[in-house]
Amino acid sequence: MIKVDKISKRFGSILAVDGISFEVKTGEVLGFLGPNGAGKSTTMKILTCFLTPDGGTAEVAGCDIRKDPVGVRERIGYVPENAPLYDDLSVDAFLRFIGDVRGMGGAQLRDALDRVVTQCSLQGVVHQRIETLSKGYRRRVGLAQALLHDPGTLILDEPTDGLDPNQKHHVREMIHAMGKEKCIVISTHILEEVDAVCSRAIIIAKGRVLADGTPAELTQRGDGKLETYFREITAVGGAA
């Protein structure tokens, strides 16, 4: 479960996150929806303890991001927008390295590798060097490392960015299936992604939460079109 309490973050004169609060429960897939520069990635970096907020705090997977950042990192799976990978390693070697960092070994690691390789459809490239992979497969490897320790909380920044239609469909099916038993937050600027996988959506602009509801509720507010409501509310909210 995620509880966010009035977090804020400033970069110089730019207020990237402006005192936002929300909660996400297990069994929910929350779509963090907003235009570029809205504060989505900054919020995710705060929740994953890569950035410290200037104000407010949050509890992620039972741990306070200020008091126990290591506990947060141990309990979550995170895929940043441009997930860093070790290009000179094979997919198998990279995932084994991630497992070792997380204290996994023996049968536990072998079982986890079999699970994520199948889950992310990496069987055909598992022994290839990462530098030889397409962008789509690189995104799958990034997702696999986040799932390796089977975390209860997943934070995914633009998880289908750059994927072809078939790859997007596969990743969205994965997220939808996992969302039944995990707490998942995905950031996106793709409206169809919210309809495809999210049970709830928050619209953010200029670092502020402007709307919170199910995709159906938000669509209804736009007279049957989520795009209409999104444009109207982000314009009122002063989004760039």
Given for the second form:
Amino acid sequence: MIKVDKISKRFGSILAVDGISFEVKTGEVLGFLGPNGAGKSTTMKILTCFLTPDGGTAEVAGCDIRKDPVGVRERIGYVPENAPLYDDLSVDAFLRFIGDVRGMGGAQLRDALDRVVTQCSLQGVVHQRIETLSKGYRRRVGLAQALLHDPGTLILDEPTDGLDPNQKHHVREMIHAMGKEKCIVISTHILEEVDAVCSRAIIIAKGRVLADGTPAELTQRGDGKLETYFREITAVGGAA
Amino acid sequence: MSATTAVFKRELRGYFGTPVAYVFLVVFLALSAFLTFSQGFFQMRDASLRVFFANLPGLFALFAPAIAMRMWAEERRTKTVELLLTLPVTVKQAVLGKFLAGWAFFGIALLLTMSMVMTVAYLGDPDPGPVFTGYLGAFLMAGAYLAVGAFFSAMTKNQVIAFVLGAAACALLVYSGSPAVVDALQGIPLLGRPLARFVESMSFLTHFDVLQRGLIEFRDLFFMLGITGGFLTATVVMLDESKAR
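Please move on to the form predicted together with its partner chain, as the form predicted alone is already shown.
To see the whole picture, the full complex is given below, headed by that same chain.
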């Protein structure tokens, strides 16, 4: 469960996030849509307590982001933009490090490793150094890292960016399958992804929420095409 | 396992995961031994490690920033800082874990210089007191330098800049106590004496010298630990500011 209450963030003279509010329930996959620079990543960084908002607050997985940032981080899985990883480690060593930081150990960690390696199809590369992996594998290691402690809330920043069509399909299927019992937020600027995995979508531009609804509703507003609606409202947002 | 321990383990292993650690150890050991023997170790006919210790403040000013430069600059350049600091780790724990790993690595380097102690013990009968306090002082001094290096590493995404700034700051903290600087300052009319005394008291040279003579004084320990704590706190503040950029 995520409850966002009027958060805002300013970088110098740029207002990156301007009083955004929304809610995501367990069992929902929320698509966070918007043109580049709309404030998607900044919002996600605030929800994962990497950045502190200038105004407003949010409750993520039952913890307030201002009062208990470590509590939030214990309960969520996060894949940052471009899934940064420690290149000098092997996949196994990397996932073990994540487990160590999350206070997992012994049988619990072993089981979790087996689970995510299977779930993300990493069997063939477990002992390979991360720097030698292809983009598709790197992305899956990023996802495995976020799923290791089986969190109820997942925040994924452009999880399919840079993947080939087969890999995209695989990642979307995973998100779709997990969406039934978890609360998931994904950001994207690929509109077809919304139809494929999201149960609800929010369109933001210039740090403000412009639309909120199911993919079907949003598509209807654009005379049968989500792209038409997206361009219509984000272009207006751009001119304002 | 606590988050600090997990970061510590990963970092310490990280040092040995690349050839950099071995290059560092070999160069450090070779240089510290070379300087000792080339500066009249045998001519002194004195079974002590005075010459060896005397070179350490200068050597550390070069080597500590080299160990510390990667700490945060690399995390920020590759954006893994966003991964690390969205795990259940506070900035304080992460800074401490990384610092302790660097310190432990430096400790290993110092342990490997024990061959100097063996040499002196073989040649004569050294007083164990100054040897012990000398090593204690060297270890504390290494920690302080590393904290300075960590701070500059958190300041920039470029390791080379982190190294140069770190080495410059360390050199300043060493050579402010050198006779040339102190004498020059004393030459200033009126303010000369207190100024010279103040600058001298801010130098590792002054405080390390007391320790390697075999004296453990509170103000010397306080100076070393104070610099360490101060710069680590500054690193935390700096990271809070710079991590997102």
